[in-house]
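Given as structure tokens, the chain that follows is alone and in the form predicted on its own.
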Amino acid sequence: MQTGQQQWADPSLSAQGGMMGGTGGPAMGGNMNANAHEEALFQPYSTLDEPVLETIMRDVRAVISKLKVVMLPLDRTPHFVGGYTGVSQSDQGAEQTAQDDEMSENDRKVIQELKDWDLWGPLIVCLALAVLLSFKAPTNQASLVFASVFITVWCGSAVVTINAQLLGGNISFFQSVCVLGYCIFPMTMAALVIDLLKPTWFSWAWLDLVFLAAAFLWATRASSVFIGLYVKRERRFLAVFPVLFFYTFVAWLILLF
């Protein structure tokens, strides 16, 4: 009887094994296709074969996106100019996670945009400001004004970044230069407005001061967000003070020329 049961059981086991083998083949094939699709999805994106116009337009869209980030502040209100309460250091562990949960989706988008650095935008903003001020300068001083503005922007950004690094901030050099360069955009717009209003009845010195003061506060606030991310709370004032001096000097150049 036992032998008969084994004889009856063996065909079922073999049939079940055949069914498992039959279904295992397509399952393995599906897993291989999924793995191949995942590898193709996460492989590095190459731009060597894309059209030049598409590459240029992608960079233009990235520059416009960062300019929007600079012009639109975060949702959270800072306790002081050194940084936002919703942004903390990367080495604070659970405290950072709890504070990040309190940040809105717009705040996270702003911070992520600021971390994705490039130098095209700061170069365009710097050149625009230098050209605007050189047009207003006397003919024999136009080149000197252009060079002064250009050197001030890039050397000032470098000094502010090095100061933050010396204060113990874990900050990328080009990342900081990118943010500081983009944050000059409000001051460039203020210089443009002042130039446009100069031939009109609204060319008043106090009105120029109002425009520059608003642009200065906007640029300082936007840049202090990023600087405050990577500098300890007790050292943030020392890191932000050169930022204030940097934008004050740029504003003085705008008023001077």
The other form holds:
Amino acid sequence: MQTGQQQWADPSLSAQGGMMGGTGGPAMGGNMNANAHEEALFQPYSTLDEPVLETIMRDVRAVISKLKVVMLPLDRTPHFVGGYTGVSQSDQGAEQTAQDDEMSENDRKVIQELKDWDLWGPLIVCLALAVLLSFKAPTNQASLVFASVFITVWCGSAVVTINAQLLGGNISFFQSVCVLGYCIFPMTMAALVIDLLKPTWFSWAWLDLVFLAAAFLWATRASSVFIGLYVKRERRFLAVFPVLFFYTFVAWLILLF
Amino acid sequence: MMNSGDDDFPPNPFRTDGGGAPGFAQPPPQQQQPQFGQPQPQFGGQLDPVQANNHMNQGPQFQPSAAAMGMGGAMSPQQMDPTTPASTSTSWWGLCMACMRLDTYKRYFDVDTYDIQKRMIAAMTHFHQPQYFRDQVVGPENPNLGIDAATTSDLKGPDLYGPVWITFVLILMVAATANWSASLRYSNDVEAEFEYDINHLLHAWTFLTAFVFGVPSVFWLCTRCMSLQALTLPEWICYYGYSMVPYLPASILCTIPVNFIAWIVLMAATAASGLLVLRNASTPLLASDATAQKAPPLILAILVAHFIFFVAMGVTFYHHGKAHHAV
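Having seen the form predicted on its own, can you show the form predicted in complex with the partner chain?
And the full complex, kicking off with our chain again.
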């Protein structure tokens, strides 16, 4: 504190770029936002004086923006398929593979957005899924269902991440847990749709499978590209297979309960 | 830290080669100490100079006590696997800490997609040939893996990726197919089906984890106690893990709700799986046994364990008696 009157930047200006885990606190000055508010943001700002709603909405907006990014429609180009069949001898590393032509613009945007991790989103998604499934279960099994879904999601994410790390990928643990958690969101949507359609005419088992298959494809799109990015090309499938297995397991749990 | 040529300290009580007598060539501390900026002082402090001499030319990078995790406790250098890396700590605390760190396991995950493919195919096609899986597909344990980039050998040593993920996939498949075959056999109401699923999943998890990770550990401990230096623990787990590959198609075939077919299929899978383990484990066991009295009971025990596994799997998951709601 060099001067008596510190000029605090307006916290509402940083609302668009404010993230929970990636920036490292209000003293950083919010250098994520490269727009006209740059000057004001380079000064340290305090979030103590802002309204509570503003504080909450900052994180809500971050979560929603990441959910939107995860739910973007599928790309036409089979970009990551080409990556897994290639038997390249050179190990290019994560940064260079991000610049490969096989990574479409869409994917690059997704990866960039997901790099600022936070765990609120995965928690909300996981709780939503667990609560939804435990509503459908018979009363005496409801808590068991909730517990098993919750544990599956978090322990499964941890196992997949540790596997990628063991295979030699320099992936950050929480970043990967964040991505895997956000990508469960399509599964939650599918579970909701199945649940809503059950009392109606549409409640066939085959339709459930179709919904879950669509959700599975959607979920694995961003997460498998993300996980595969950090691992050598020769073993990319070894890192991606656990991701596929994890979402298959979640889909099986949804189908079951 | 000087651990020889220093007369102020008493002989190192943890050293297993007969005491800390000065006169051993001092290991190069400049190369090795910076690697151990870690909260376990035992790693940096208690280097076995005999081992260090053997591996002085391997470069400054080596992964601490990867084989020590498999070796266990204070072993004499003669008993130890000659390919142990130099940083093996001989203290129990150091080894316990080693188990918690990811680095000790990384050398068992240093495999490519092609390697895993090759191993799984070999587990299905070459299980009957003696020593094929061990010598030509897996190879001996290689401490230079991940360190020495010039390793051109195709044989990368035992891996743990295969056992872990084959087990997980098999758990899901057994639980799913057991439920499916039960629902094909009976007309269940929703609650009974649900009861089956959770219990099938839990039973599958218990059986398979115990069989793929517990049984080899027990056998490895037995060989340790009987001083048969046959296979290292990762090798045991690797062979047992890949022996689960025949059960993957078997579990799919077991959805056919006829009991007889299920038992036949399971028997065939058990035969393939048991042969894989036996063919690859028995030769080293017999070779390392000077008296030829300790290895045959162990081999018999491997057979018996497989048979018990076969019966347990059949009865728990795929055998459908008259009363179907008892779990």
